[in-house]
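Starting off, we have a lone chain in the form predicted on its own, written out as structure tokens.
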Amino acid sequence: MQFINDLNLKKQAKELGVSVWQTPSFLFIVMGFVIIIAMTATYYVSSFYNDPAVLVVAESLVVIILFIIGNSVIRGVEQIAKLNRMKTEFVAIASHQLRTPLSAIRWETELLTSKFNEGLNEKQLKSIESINILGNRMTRLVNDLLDVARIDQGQLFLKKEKIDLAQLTQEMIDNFSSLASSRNIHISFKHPEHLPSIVGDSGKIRLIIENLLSNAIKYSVDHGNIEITLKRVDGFLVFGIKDNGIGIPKNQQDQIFKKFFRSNNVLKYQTEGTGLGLYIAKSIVEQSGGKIWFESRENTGTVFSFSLPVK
């Protein structure tokens, strides 16, 4: 399947943002044909001419042609790499610049609703609250884009601190309890007592659990159940979250951890999301020394799990 995808030149060109003839696969195919033609021509030349000088000239021409094509392949790959770096740097700079005004908007709206709300009517208070909600949403998006830019640049640095994963999980469940209750979704959490601690970045681990729990609630049916488990397996703590929601189509499951990917059935429900959360989660877990995986059946539910090494 991967080989077939590599031969889909139009798809590759669209993904890389270049023309078909600039894609690495096309250039490698051309190089392959040139090698075959050059070897065949060299064979026929050597069979008709016994002069070693003719053979040397023919082989030299073959080497020159291969060098030119190889150089084109390298230049094409370099151009794609430069464009990708420029894109990543632009996203990082733009995200940094957006954080300051967004933070100011959030502070001002929170100040208005908490200390200067006297004299404001109900409609005005709702408008301010809407601005605050949208500001928080934009801040989360900017933070996600910053994390993606750092991951792409290899600059996502994680702190090392002692973490009680069971306590952290319970805190996140408490944070989402009102949202789950509004949809009549029940959340259960099972774990043995006296689990060992892990070492990692508590803020980033919190982000992973927040993303998985938020997705489980968003994509669950009303009156659904979400089961969260935490257990020790060898030298790892394994976190699992199971829902009975819409699931992930089987033909799209291999793309679930890619940037900006959202499955077709998710789009039908018009739920919010950028398709960055699972990409970021995978990078954080793997950089922390663990693994992340899932099992899913469409219209049945999904189980996401990740492991982290114990202290």
Given for the second form:
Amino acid sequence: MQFINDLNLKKQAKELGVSVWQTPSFLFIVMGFVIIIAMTATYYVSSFYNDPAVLVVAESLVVIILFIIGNSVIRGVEQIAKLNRMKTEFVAIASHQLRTPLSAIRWETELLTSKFNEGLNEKQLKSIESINILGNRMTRLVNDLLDVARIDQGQLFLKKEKIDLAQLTQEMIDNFSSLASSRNIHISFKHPEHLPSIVGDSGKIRLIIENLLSNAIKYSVDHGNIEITLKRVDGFLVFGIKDNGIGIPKNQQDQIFKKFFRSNNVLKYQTEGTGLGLYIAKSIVEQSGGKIWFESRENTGTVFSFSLPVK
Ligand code: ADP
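Since the one above is the form predicted on its own, can you give the form predicted together with adenosine-5'-diphosphate too?
Let's see the whole complex now, leading with the same chain.
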């Protein structure tokens, strides 16, 4: 019974969007039972007859039955794969189509606040600013969804550009400095004077640093401390970001790079978040020839690190 519970057929069916009897685990269990029953029956029936023809007919029947069941297993798996592909394609198309109107909204609101703001009172300007902020947030979400769809389709293509990682990190810190200081969070950055450049997709690496830095701020307590380091280790540059925030519960640490995963301790601090950032970061780092990892203790803090090869 415990074995059946471990298989958790209901959960698998829910995750795959099919009914329990269509899940691969269920179909394999059925197949296993049928093989055992069929073999026993064949052996039992043929032991009554000395005629080899009986054995041949019995075995042929068993093979036909196994073939039919095997076929339905394959069909079940094919259907799951097809549904999955359709879902990924839908997400890719929908997020791609959403980007254009979203850019237009942001462009128009920026124009309103910067150029045509005369005659607008403070309340109206604030409303437009809110639309702009929400537009930016929605653009980030749509871009994340598009990246996830590309990763799932195996079509996330990375550019090869020469990157000064220390400079790029400093730029990201500057971008986040007002958000950090609004929460009295101090950010420090240490790195050796001369570091070799790396080759990679600067936009995507910027995205990784942005995600790690925004997580460190989001999941820090006020008056927190964030330490960023960059160093060379053998043939790699290793980026580290340490915070003294809420940490990740031990029993959920193995799920942290999974798509849409958010640990339950963050939900009460930060309702905003998708659980996509680390999934995307891991795919980009690994596709660039590096690794990403972390160490964390709940209520003490977290260190996220990633390495990228020096070329
Ligand atoms: P999001 O932050 O949008 O939820 P991410 O993929 O960036 O998505 O992170 C996934 C989850 O990992 C977060 O919801 C949180 O539970 C956990 N996490 C990531 N970074 C930190 C951190 N610095 N401190 C504590 N928890 C973190």
